[in-house]
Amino acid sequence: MVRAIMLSPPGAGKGTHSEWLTLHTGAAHISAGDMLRAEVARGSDLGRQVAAYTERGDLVPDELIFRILAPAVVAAARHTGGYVLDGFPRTMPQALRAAQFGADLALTSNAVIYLTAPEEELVSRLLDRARRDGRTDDTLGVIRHRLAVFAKETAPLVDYYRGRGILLELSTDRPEAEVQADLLDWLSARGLMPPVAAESGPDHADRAGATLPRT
């Protein structure tokens, strides 16, 4: 079963790619974005403590983020036997932590997404989609913070992962369709996949209607 993780700047598509892949594989889907957006919207404590890092587009503090996404990682292996995990880790001690973690209870990643865009569509994905989801956060100044955060703090773990053997690089500035062709191919290649997803071949997402909308 794919244990993955999804990594790639804002607005290059991990929500999109990481719901085919789950729709595809059966893996529970744990967005580290909506975990930390729910945590919010129900003004628990951690919720506002989180509110503060995210409302300037800073990362969340690795403590903060392990509360809210570990117990979830746990729960979606047990039920499911795997996980996409999107938009976690984002620094090099998240991944040392995570990998850390993984390997105390077998549940270590198998398979490292790495999603790319140019940044000015990257930039044009995310004001549309502020416009059409009402996203407070997605503003001008916010999202080219995000940007060059992104460029420091976790543009590092692809090498990280590379090194592992473990990392997929992608370009999003394509078809969807034709994105989630080489992600099948790959997965596939690792027996990573479901049999019948596997065997369906590399055009599988147009004949299943599995295109999603862009985030």
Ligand code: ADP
Second form
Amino acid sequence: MVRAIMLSPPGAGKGTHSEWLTLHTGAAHISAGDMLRAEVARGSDLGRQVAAYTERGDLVPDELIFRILAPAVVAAARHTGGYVLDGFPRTMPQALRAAQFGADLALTSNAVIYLTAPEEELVSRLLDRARRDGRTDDTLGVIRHRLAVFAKETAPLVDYYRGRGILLELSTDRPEAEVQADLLDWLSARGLMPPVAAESGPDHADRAGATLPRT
Ligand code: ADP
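Moving on from the form predicted alone, please list the structure of the form predicted together with the ligand.
Full assembly next; the chain just shown is listed first.
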């Protein structure tokens, strides 16, 4: 079963491809951003602390992230046998702590999907999403800041996971079906797809189909 980390700058498609992967593997989708937004919407003290960071496009401190995410990851992995972590980890300290946590609980990640697209494409997708969904952090200034935070804090994770031999780099500047076909091939070759999907042949991307309009 797949235990995947989706590593991607804002706008490269981690929401879309996480949902697709969840649909085709049965592994639980855990979106750090969605969980944080739910906490903010709840209006709790924790939510107010979180909002102070997310509104500016800054990362939420590691302690808060672990407090919110860790129980969900453990429960989801127990329930489905796998996970698709969308938006976590995003810093080297988070990655190292997650690796320790994974080793302790026999939940070590076996795939890291690194999605890329040219910066101007990322910005234009996020501005489109702003028009569609009205997310408060999808304004031009905050988008630029989130991209800078990605380059500084999250990009170093690419080499870390490449060194562990579990990284797949995929350009998303092309049709979603092509990205999904490459993803499916790579996961199948590693024995990480459930048997039915792995045997579904060359037209699997068409049949897999679900193209969800999210970034
Ligand atoms: P995007 O990738 O488009 O920025 P997300 O929904 O994944 O969107 O994240 C939204 C915001 O939530 C981030 O800008 C950040 O403030 C916060 N966030 C999400 N994941 C993390 C994380 N792992 N560590 C710290 N902050 C996070």
